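Have a look below at one chain only, the form predicted on its own, in C-alpha cells format.
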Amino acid sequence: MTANDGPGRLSSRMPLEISSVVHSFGDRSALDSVSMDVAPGVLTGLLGPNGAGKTTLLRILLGVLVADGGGLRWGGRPIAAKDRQGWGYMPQERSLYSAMPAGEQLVYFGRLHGLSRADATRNTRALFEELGLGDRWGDRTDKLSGGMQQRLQLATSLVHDPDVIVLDEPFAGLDPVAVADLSDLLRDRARAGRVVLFSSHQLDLVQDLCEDIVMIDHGRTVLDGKVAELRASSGGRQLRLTVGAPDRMWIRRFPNVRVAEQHVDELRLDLPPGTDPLEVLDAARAAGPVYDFGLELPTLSQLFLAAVEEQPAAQVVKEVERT
C-alpha cells in the first residue's frame, strides 16, 4: 500500500465542510450550530472535554446519526452514502472480532471495502509493518495488549487507503511511543493530500500535531482556527521555570504576574504586557536554583479554559487532563 496520490485519486484533494450542524437528544442540545472546514493535506483536530459533542458530530458526518439542521459537503456538494462507503473511520469503541487472528481480520476488512484478496493482503502487510504489528499476524485479537488492539483498530480504517480519514479518540490508551508512531502516520497521510480529521480530549497531547482545530464545549464552538495563530494571538506569554526551592514568596514582588500552573518543581507564570521576563527570572534565581526556563505561548488547555465561562474551571481542568 502507498499513501501517495496516483491516478484516480483527485478526490483526495476535496475539502470537507460542516456548516451550522445542530442536533438534540430529546430536550438536551448536543450540538449548537457547529461549523468547521477540513482541508486536504492538513491535520485537523476536533477538540474538547468528554461529553462536549465530538462523537455526536463525527457520527453525523459518517451518517450514523442524522442532524436536526445544518449541512455537510465534500468537494462542494452534499455528502452521499456512496462517498462515506469509501472513507476510513475509527470509532472510539473497539469493533474487532476477538477470536479472529489479527492479520486475517485486517484482510477481511479490506475485502469489505472492495479490495481483492491479493490487494487486501498486500495492504495489510504494509500496515502491520508501519504500525509495529509485523510479528502479530497470527495472534488472536483478544490476546493482544490494549495498545496493540488500538493499533489494529486504526489499521482497519486505513487498509483500503481512503481519501477521508475520520478517527474518534485515536490516542486514548496509547503509550508515548505509540502516540509518536500514530502521529507520524497521520502526518504521512495528510502530506499525501488526504482529508484527516480526528477528535481528542487530550488537548496538550495533540497540540504539536494539529494544524487546524475546532474546540467545542457543551455542543458549542469556543475556539477555531490555526493552532499557531490562536496561540500567538492570545496576547499571553508564559515563563516556564524548573526550580529547586519550594519557596514561592518571591512571586509576590510581581502583583500582576499570575501562577498559571504549579507543580513540585515547575512553575508556569502568566506575564502581562510590560512585564520584563528577565526581571522575574532574576527574582526566581535569587530565591533558589533554577534548572531550566523558557518563554512560551499558552497551551491549548489554557486557551480553552480562558474561552469557557459557563463551566466551573475545576471541572474543565479535570476533564481536559483526563487520560
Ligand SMILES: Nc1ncnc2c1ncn2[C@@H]1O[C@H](COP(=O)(O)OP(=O)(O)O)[C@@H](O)[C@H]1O
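Numbering follows the first chain given and starts at 1. What you see is a predicted model; the values in this text were computed from it and never measured. We call the rigid core whatever largest set of C-alpha positions still superposes within 1.5 Å between the two forms. First, how it differs from the form predicted in complex with the ligand.
In the core-superposed comparison between these two forms, the C-alpha atom of residue 142 has shifted by less than 2 angstroms. With the core held fixed, the Cα of residue 244 is displaced between these two forms by 2 Å or more. Superposition of the core reveals a Cα shift of less than 2 Å for residue 297 between these two forms.
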Second form
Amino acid sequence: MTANDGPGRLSSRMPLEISSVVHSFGDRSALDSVSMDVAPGVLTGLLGPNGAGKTTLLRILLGVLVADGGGLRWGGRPIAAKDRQGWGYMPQERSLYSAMPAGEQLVYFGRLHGLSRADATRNTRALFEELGLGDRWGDRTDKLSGGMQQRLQLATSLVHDPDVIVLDEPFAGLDPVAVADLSDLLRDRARAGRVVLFSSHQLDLVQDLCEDIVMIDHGRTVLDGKVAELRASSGGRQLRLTVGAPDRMWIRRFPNVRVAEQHVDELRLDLPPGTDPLEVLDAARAAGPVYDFGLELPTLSQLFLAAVEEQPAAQVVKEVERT
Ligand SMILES: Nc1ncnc2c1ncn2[C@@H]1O[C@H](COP(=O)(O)OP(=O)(O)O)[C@@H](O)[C@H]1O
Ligand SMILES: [Mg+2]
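Return one more block: the form predicted in complex with the ligand, after the form predicted on its own shown previously.
Below is the entire complex, every chain and molecule, led by the chain shown above.
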C-alpha cells in the first residue's frame, strides 16, 4: 500500500509541536524540557542512547503517559484524544495476538481503527505486498520469524493509512534487507505528506535516512537540526589520503590541521572549519603522489560524542556501545 495522497488529505498536513516537555518518574528526571517540531513530509528521527528518554517522550505524545509540564500541539491546537485515535503508533514492546493468523490480525487492527472490512482487507493485502509478507496471510503469528513478526507489528500501525506515524525503535533487530524495506516505506509515507517520527538508538544506521533529527541524552536535547547541515558544518571533517611519499613535512604548512591517524601510506587529517580541503590536497600532491583521497563527514555518533564531551569520555563511549 503506498500512501494515498488525494486532495482530500491536504487539510491533514499539519505539524506536530512538542514544547518544553518535562517528565519525572518519582524523583528521577526522564525528560528535562525537550522540544521538537515534526513537519509533514520531513522524515524525523528522535535519537539517543538507551535511557535517553525517547520512549517516554513518544508515550507522552501518544497519551500513554501524561507529562509533568510542557505542551503538545497538532496543527496549532492542543492534541486531543480523538486526534490520536487516527494516528499510527508502534510501541517499543511488541504486542500481537500470537494465535491469530497474520492476515486476519491486520484486518482486525484495521477494523479497530474504524475501517470497513472491505477497506481493512484491501489495505492489508497492499501492506502484505509492500512488507514482503505476501504468502503468510494464513500463518499463525507465532509461527512467523522474529523479523516477520516485526513487519506485521509495523503493519498494524499503518493499516489505516494514518496522517501521523510514530514508531518506537522500528529498526531494532531488523536485518539489512528489512532495514532497507522499512526505510523505503517511511520515505514513501513522508513524501506523501504524512508526519513521520521514529526513535532509534542506532545513530549511524539512520543517518542517511532521516532529514531532521533531535538527539537527546539524559532527557536533554544535545543536537537538533537537519542531518546534512549538522554533519557538514560541525568542523569534524576528515581528509583521507593514500600517499606514496614518506615525507609528511608539508602538513606543517597547515597549523590548524591535525593528524588524526597515520599509517605507512594512509593519512587521516582533521580539518577545522574554514580549512579548504582542496588546498590541503594540493599540498599533498606537490609533495608526492596521491593515489586515493576522500572527504569524510562526521557520523551522527561522532557528533553525539562531541556534543556530550563535557561528560567523561569513557562513560559516554560505554553508553554508546551498550545500546
Ligand atoms: N515506568 C518507568 N518507571 C521508572 N523509570 C522509568 C520508567 N520508564 C522509563 N524510566 C526511566 O526513564 C529514563 C528514560 O527511559 P526511556 O524513555 O525508556 O529511554 P529510551 O527509550 O531513550 O531508552 C530511564 O532512566 C528509564 O530508566
Ligand atoms: Mg526506548
